[in-house]
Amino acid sequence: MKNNSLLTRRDFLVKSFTAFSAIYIIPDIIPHASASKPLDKEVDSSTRWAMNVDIDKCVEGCSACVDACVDENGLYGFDRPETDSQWIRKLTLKDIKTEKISTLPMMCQHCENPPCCDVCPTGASFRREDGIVMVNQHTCIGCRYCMMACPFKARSFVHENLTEQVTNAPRGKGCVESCNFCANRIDHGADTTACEEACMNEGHQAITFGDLSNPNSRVNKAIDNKPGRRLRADLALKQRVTYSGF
């Protein structure tokens, strides 16, 4: 009688856990990992999202792209610059040969050969068929191997308990996160990111986003007009983010 009771409790726990797990993963993993625009169309390699930044048009002191990213993804800080998440940060660079000083936004470079995915022990860091590199918050264990592997320091770790979040960008303490090309927007039919939109609204036109597979896309036109280059091309990561004006 005792053994039968034990088996009953065990079966109950197994069934309850299975049901809970199914409910837990449905809201975000499935749509984001397997859908593109429109939502009923699966992501495939026929779409190749990319971004180009014209550093000659990037204005020193402008933070429109950073602010837009914060608002879009709910990256509200805790006034701790050393730990607050930054999906985009502005850098100031100086050419040691010409002494030219440039400013540019740095974000996840969405590599075709992403080192963050290579080192992830759980597969939480993954690359979609359309080229967007993302982090699955449900399977990230917070080991931060991806942060060490990224040569662009494009990833952040959530150190704090989060009280304010936006529904389109679920986040969690103990997880790594980074720019995802505004995947939620893209998967709902948009063809622009929050940072590109903000840059256009400021009149700078420094950031251009689009589909490389479409010869008439904004990003292709920008690159045709002013060829871009990849940062650290020697690493052969084949980033989908390029920079013009160097």
Given for the second form:
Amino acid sequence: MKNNSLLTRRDFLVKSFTAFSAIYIIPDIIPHASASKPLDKEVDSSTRWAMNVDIDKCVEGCSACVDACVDENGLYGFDRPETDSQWIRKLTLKDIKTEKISTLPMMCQHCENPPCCDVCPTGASFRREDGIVMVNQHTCIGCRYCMMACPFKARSFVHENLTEQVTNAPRGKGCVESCNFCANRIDHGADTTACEEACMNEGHQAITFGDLSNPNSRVNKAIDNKPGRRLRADLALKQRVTYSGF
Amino acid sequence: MHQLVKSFAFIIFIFNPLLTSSHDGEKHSMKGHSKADMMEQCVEPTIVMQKEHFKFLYHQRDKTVIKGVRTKKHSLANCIDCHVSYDNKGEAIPVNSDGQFCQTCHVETAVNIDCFSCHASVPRGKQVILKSNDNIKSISNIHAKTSYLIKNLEDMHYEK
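Same protein, different state: after the form predicted on its own, show the form predicted in complex with the partner chain.
First the chain shown before, then all remaining chains and molecules of the complex.
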């Protein structure tokens, strides 16, 4: 599998470890019925999807989340790691001072102030009302500005004609794509993403997903227990994906 | 005068087939191969579908992608699920391949669509939700799975 790419960008590494200044402030808790949205209802900001990754629980060498994402979205590549799409990848980080090795999944961080959307010339990069940042492939022209703007290198570009797409995840040549918190599943009433489910099934429970507006959601319970932090908090992007255990 | 009306009516009668599209009322699906072939009615009246199907699709795609609305009625995945034909071995034939449902009319009318460069042209893969006829059942399956997950997490809390 194409995960576990040892992180070469020293820059990222250093900053990751030094800049976790902002502790995740647990948002005002609104009593919220988390009944799944009816299929015909539009998403709104009363739901705020978020994810937390507990790095202490993320196991080195495990790629369950990456594999699950590949299956869920039919991200079969061409054995060309340089260009094959990755919506989630595993990074291995080494703390310079303590030499401690940690590993974590990296994917779209679903920023509340997403730089990808700022630079998109067609509005194809957008943030859905419920906080999911994604690409509207119907209007994406493949300019890849968003890929350059993303500090997490979370987006991929499809370089080749594809044939075996799965029904639930259309994708094709000439467009940018990235993690969309399994929007299709979520909209159909699931409250877990493919990666969270895989991580749970693996028994690691490092990834927790859920609705920030629901005090009982798994992600809220996880960050109550152990504060989640945003990577590169200095950029003030207010990501909805947080990491705890650093 | 009477004569004039009569011949006028006759002319209209003669040329009538040219005035209406030759596609009205004519069926383009291959009999006995797809789900649709065993059904009476499309998601809208046939005459409406023939003329407006792409408007429904364009409308639906924005509603779905931007607003997260997932109604099945005008969903492209749903069109394919119902209109895709199966060969003798039970394999689905891509809806946009030669002679198939989303292709025949388009060839005749010189319409080119790129939808199937991204959208699966046969029902494929992880589609627990869209494939099943009763959405509710599969959703409750997912819930069952999830509540099991929550339980796991709570157990973990107690351990601490």
